Structure formats: structure tokens, C-alpha cells
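One chain comes next, on its own, written out as C-alpha cells in the form predicted alone.
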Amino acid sequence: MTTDIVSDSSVTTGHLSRELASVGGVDAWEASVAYARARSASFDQWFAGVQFDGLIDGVLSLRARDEFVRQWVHDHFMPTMTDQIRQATGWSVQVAWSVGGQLERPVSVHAPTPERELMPAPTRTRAPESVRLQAVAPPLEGLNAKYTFSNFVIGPSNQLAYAASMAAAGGMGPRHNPLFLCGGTGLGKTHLVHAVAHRVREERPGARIVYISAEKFINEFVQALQDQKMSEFRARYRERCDLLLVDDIQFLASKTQTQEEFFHAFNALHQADRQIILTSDKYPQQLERMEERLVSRFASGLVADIQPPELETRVAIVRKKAQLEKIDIADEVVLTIAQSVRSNVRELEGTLVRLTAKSSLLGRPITIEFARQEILAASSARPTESSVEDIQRIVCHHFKLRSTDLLSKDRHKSIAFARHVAMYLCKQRLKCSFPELGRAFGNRDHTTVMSAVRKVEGLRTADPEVRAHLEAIERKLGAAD
């Protein structure tokens, strides 16, 4: 099911290049798009979830993917495309979207290169092999090279994280400092983290990139004074750094000394327009002794989290990683795998890649029923976890209510407490997405779920009375698994 949104382009003052006046309606489209790719890093990322249908009298026909990239797209790159276009062909041009179904000729991937290139590239004579050489950035120690933005998966749960590193490493849209990315184990933060790194170099290779984690960054303050080199030490993290990137900045959690030096670095880099990107498990403001001023600075620019992978986007994460390893397996098994394995993105891969291991070792083809027998053995050998059903029926057992009360739209108070309980729990001891538990609760918008989790969060922290409700609850729960 597609919708269909039809705006007018704002228009903003370009220059207008010689090589695009007097096209038509396709030339002007296929000379827009060579513009805006020659202008932005990112094109070929958000254009792949973009298709072009057609340009006729002024009515530009596109379709989007989802609304996340229709949204993204109109507001970053039409405004200079769209003036592009009206400039070139005199058209007062409208934008016809179309959203949802599916993209058979991707604009990043079919778009048509213009026989004439908007702004033809000097001529340059080619640097001896040595010139050349001394061109090239020096690896960064610790970066994995498969860890692009062309390899990250996005999907509802991660979009928001993608785009502000996109517009980190200097792709369309607003750059925010600091940005910092939050969210379990193995969904992705590092992965978004490496990719901004990749993509800097790429951009500008004498970028002075720093990527660390706060243990290391830990051992490093202690090694500088222990060694006297307190000055070497506060350079490299103060002046001679263009990105810094943290990874697990939870671990400079008691580090009173360390968290004096870090507040220091992370000012000077700050005041001087220094992107820092840091990781972390957690909120900023659930950062347990941490200085204050620190969680403060935290907070100051775009808390971006990152939450378990929703089915559809574990199927393409299970799909990317096959293309990349090139291993053969049958759309069925994929869909088997996702389904069987919720928490993150890299058990998904890592059940994946045990598959294909074990299945070259016996010489047995990849079915659904070998995937099914070796996720089964490999679950088995785990804790026994609870289901959304154990906890919908616990809790209802426990506040006395019916476990029709919890799916229903009932805004009773006491009914309403302990649907936000029950998906508290949900999400603290399942690795269920915020989407998924919204299905699970009565169909309800996963904007509602994060507000019930968040909600019982501080209350727990801040009324007894909840505290022992919950803890009643667990200790029911524990005795359950």
C-alpha cells in the first residue's frame, strides 16, 4: 500500500550554470542529480530508497521508499534541486511523492550520467607514484574496513542515528555537536561510529581523526602521568584532533581524575567546532557516577538511540551480511533466522555466519530445517527467558486485572499503571523493539511504549511504592524462568 504526497518546493537563490539551460524535462531531472551528487557525499546513500517517475509540465513524480527517506530527501536536497530544474526549463516545479511499494530503478543506482558535466573538472596532470603515495592517510588503528555507511542496514529503529552520522561526517542535513549514540550491545553503534570515521578520511584525508575507547583512553591519562607526558597527552586530545570519536564513554564512570581530563578536552574541541561523537549502553542522564557536568555536555547536542532491529530489518541485516560474505541461502532460511533471533544485529550475523560454518564442516546444504535444528541447539543451551505473554500474565496476576485489560484501550488509571509496568519489564528483560511491543500491547504506537518505559523508569527511581511493585514482580518472574 503506497500514499501519495504532493508539495510545492521551496526555492532557493543557485547559481544557475551554463550547461543547464534550454534542457527538457528528463536532461534537466538527469543534470540536477549530477549537481546534487557533486555536491553531497551522502546522495548516493538516501537516493538508493528514492525512484524518479517522470517530469511533465512542472510535476516532478518521485517515490520514496518509506517516509523517513521522503522526508529526509524533500527537506536536504529538492530545495537546490527543484531551483535547479525551474531555472533550467522556466517550470514552476511541484513535487508529486509517492511512498511505500516497490523501487525498481533506484535513482543512486539507474540514475543516467548527462552527457555534459555541470562544472567540467580541470585538467590535471598526473603525480609521480611517491606524490601520490604521501596522499594517502595513514590506516587508523582500530577501524574495521567493512564498517561503511554502504554496509549499515537502517530501518525505524536506527534511522535517526544513521542520518545524524551522515550529517556528521559531512553529508546533508544539520550537524550536531556533540552526537551521542545510545543503545544495547551489538546493534550498531560502533558500526555508525567507524563509518563516519571512513567516510571523514575518504572526504579529507588530512582529517586528524581520534578513535578510542574510554578504557583505553583510561590508560592512556595513566600512562602520560606516570611517564610525565601530561603535555603530549593533552595535545593530541585538545589541538591536534579534528573528530573525536569515543566508544563506551559509560567506563569513565568513578574515573574522577580521568573524567576532570576528559571534561577538558571535550571543551576545547567543543569551543573550537570539533565534531565528538561518544558511545555509550546507556542515556546520558543514566550515567551513574558521572560528573554532572559532563552528563550535562552530554545532553547538550543530539541524543540519538539505537533499539533492537524490528523483523523486517533483521531479514535485510541477515540479507546484507550474506551478500558481503557471499554465501547462498534461500530467502526462507533468512526469514527463519530473523525470526528466530531478536536481540541485535550481531548475534543475528554470528548465527549466520555459525550456519554457513557448520554447514561446509558436515557438507549439508543450508535448509530450514538444519537452520531450525542448530538455532534450536544453540537456544537451548541458554537460560530459559521469559515471553511478552509470561509477563502480560504476571503482572495481571499481580495487580488482579483481566490480560484483556492490558491489550485493550482502557485508560483507567490502574489499568493504565500496569500496561506501562508490563511493557517496562518487556523491554528491560526482552529484546523486543519498541514497535514490536506496540503489536504486542494492543497494536499501539511505539511512540506510546517509550513514553510507558521512560515513565516507569523515573518512578522507580523516585517512589518507593512502584519500586516494590516491580521488584514483587521480578521476584515473580525469576521464580517463573
Second form
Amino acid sequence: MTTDIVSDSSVTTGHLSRELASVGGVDAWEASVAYARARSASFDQWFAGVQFDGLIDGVLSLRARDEFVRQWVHDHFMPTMTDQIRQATGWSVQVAWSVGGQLERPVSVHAPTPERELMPAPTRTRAPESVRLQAVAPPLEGLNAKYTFSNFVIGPSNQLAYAASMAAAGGMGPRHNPLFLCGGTGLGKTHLVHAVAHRVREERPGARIVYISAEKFINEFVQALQDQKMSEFRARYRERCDLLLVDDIQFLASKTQTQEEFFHAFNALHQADRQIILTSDKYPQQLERMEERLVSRFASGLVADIQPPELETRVAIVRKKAQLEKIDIADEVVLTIAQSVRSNVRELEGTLVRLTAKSSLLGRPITIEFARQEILAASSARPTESSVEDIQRIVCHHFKLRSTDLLSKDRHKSIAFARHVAMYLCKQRLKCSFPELGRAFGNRDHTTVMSAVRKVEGLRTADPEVRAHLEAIERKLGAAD
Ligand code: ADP
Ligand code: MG
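Starting from the form predicted alone above, please write out the structure of the form predicted together with adenosine-5'-diphosphate (ADP).
In what comes next, the whole complex appears, and the chain from above leads the way.
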């Protein structure tokens, strides 16, 4: 454990006895807590990782769970809080931080950190409730009610994205605009933007929040053009919006006209200092076929990435999910699940839900043995991972085409058919979205892929020849994996 004095104001004391000062110190500290808590939605999140060890002769002793918490609390809360203490006591205040070690009496006891899940029951009751707006706003379309900050488990892999989202929702700390959340699929990006929307809705019921996926934005734009309702569309995104949340912005790739429209909406909101949060599966600079002026704007605020969670966080996530779904599950089983699924929280949750469903259907308790068998069975049943390129290669080989034929604009019947088959197989076997597949097939529109997939699905049942082709290719794909 390390201790260090990080505030540079000088100590001016000596006029009060040590004992008196320490009593007054506790009161002044409590008052500063009440003051900061009433002004920050994220106070309890941060102060679950902070312990008050005393305020004597102007020296405020605090302990932080880790360096990240210390830095954040020091930078974002201490200036106001020490100022409050100074006004109440007349002292100039120094903050003496310790970092690490067990926190027995965290200032806040109900924040949803993974550590808290593992901590012994709190020994101190919570300080008085903050003064919060209690007005209830109607639910917002497209939001998952469970995707809240309190249901989000924080760990090293996502703490920056979490803290930045909290700040964007009006918590303490610098607000970055835009906030760009990026990371692989199933790592909590959508969860965090929904959490921001819920929080803002709670605290500022009048705020005009627009949450939309980029795919839907494209569709709405095209529809507005067709219906000649562009002024309405523009008003919605440029004027009647205090908080814009756009999920999966990578889908704007190669949509030049929509990008142009989004660019103007972005600028209008940004200039009016309205918060914009974007999510993406890639960093801004990695977005392909996205206009440079958009890429540079995306990166101009804060880019916060989310990495796959480490084991401790995965354990805490499974616990949290079990608690939310009221699933009774032993610690060893939680650990087994967390060890078996590493890179995607959605799959982690899926494994827990599947196990629970199976256990209740079969009337078997979820023992560790049962869990292991199921995890093993699920992983071998999962379609083996091949890539779009593998499928394209094997389809070309089967139909004796060149690999470039599938990506070309050639509409010759046999080439178009092979292309449709390849699209269908990719959709069946890979976790790719329609727009992703469109891009992988010579930059075609996602609706082209959708209709190709539907067509081959139909032919598979109706036409024995098509069925035979598909089965032959699937055998080759199976052998290639
Ligand atoms: P993404 O948008 O990044 O693909 P989602 O936000 O849809 O991922 O998350 C997938 C699932 O995993 C959701 O059910 C979400 O609640 C859950 N999840 C992801 N990260 C966390 C976390 N840190 N704590 C709790 N649940 C999480
Ligand atoms: Mg998402």
C-alpha cells in the first residue's frame, strides 16, 4: 500500500486542539459528501471505491481501491469537496491518499462494482440519500430496461468506457463530446448507451433523447427522402435533440448520402453542445469507406474502448446476471462458466440461461459436472468458425468460378446464383450482419444480401438440384474447418 500527499495547499492549523479538530473534521467531511453526492449522479459509483480514514488538522486521509479510482476522485471530486471543507472549517486542506488494501468502510456501499460483490457485508449504513429528481418519464422506444448502470459490472476492461458514459450522462467528471465507444461484439456498448439514456431520463425527464441504430438511421433517411419529409427528419436530428445516441455507427460505411446527412446533424448538435455518443465495433480510424471528415470528428472527443473482460469481471457478470434472473447457482459453477466463455459477454449470459433452462426441464440440479458437460456439448455443436473468404473460395471452387467473380458486378445467371449461395451460406454459418456481408461481397447493399438469402432459403426446400448443390458445398465446408 502506498501513501502520498497529493494536494499542494499548505496546512494552517494549530489554533484548535487535535481532538476538537478531528470531531469538526468528521462533520465537515460528511457535509462535503452530502454536497457532492447531491450534485453528481456518479458519486456513489466512485465512492464505493473510497474510504474515509479521517480529517485531522486539515489533512484529509482517504483510501482508494486502486489507482484509477484515486486519480478520478482526486481530479473530479476533490477540488469541490476540499473547497467545501475549507469553507466550513477555515483550514486549507491537504489530501493524503492511500491506494490498495481492503476497504472496510467504503463511503458508498451500494455501487455495483465487481469488488463489492465479493466484499463482506458493509459495516456502515449509507449516508443520507442524495437530493435527486424522482420524476418518472415514460420508457423510450428501443431501450432495454435492464441495460442500466447499476446492472453493468465494471472491470479494468471497461472502466474507462463506463466512467466516460457516466460523465456523459451528467455525472461528475469532464464530459467528452462526442464520446465514441468501441469494442468487439457482445462487450456492452449497447448496454452502456441505454444506461446513459435511462439515467438522463431519470434525472432530466424533459431532455429530448434520440436513440437509434445506424441501420435504422439509414432507413429513416431513405424513407424521408422518398416521402419528401426531409425537413421533419432534419428537425428531429438537428434541433429537437438534446442527447443523440447512435449505435453501431460502422454501418454508415459506404452510404455516402447518409454520411453527408449525418455530418450536418453531427455538426449542428456539436455546435450547440448537445451530447453525442456513438458506438462502433472498430476504432474511428479503422472505419472503412467512411468520409475522412466524419472519422476525424468521431475521434475528436474521447474514444473509449472496451476489451473482453478478464476472469474476475466475467465471474461478477455471471453473478449479476444470476441475481437479476433470480437464478440460484453455486460459486464453482459460476467460475466454470466464466472460465469457459472468454470473449463475449452475450455468450457468457447465454450459457448461464441455457444451463438454467436445461436444468429445470430435466429436473436436474446445476452441478459442476452438469455444467461442464453442457458447456462442452455447446462448444462442439457451435458451427465451426470459417471466414467469408473461406466460404467464397469453396463456393467458387464448387461452381468452377474465379474468386473475383463473386465480388464483381457480373449479373450472368450462373455467377449470380453462386453469389447468392455464398451469401446464404455466410449468413447461416457466420455471425455477420447483412451490411457486413454486403461489404464483403463487392460492396453491395444489405437489401441485396437479404433478398439473396431469402431466395436461396426458398429454393432449398423447393428445388432438389439447389439442395444437392448446398449439401455438397456444406460437406466441403465441414471438411475445411
Ligand atoms: P455490444 O453492443 O457491445 O455488442 P451489448 O451491450 O449488447 O454488447 O451486450 C451484450 C450482453 O452482455 C447484454 O446482455 C449486456 O447486458 C451484457 N453485458 C455486456 N457487458 C456487461 C457488463 N460489463 N456487465 C453486465 N452485463 C454486460
Ligand atoms: Mg450493440
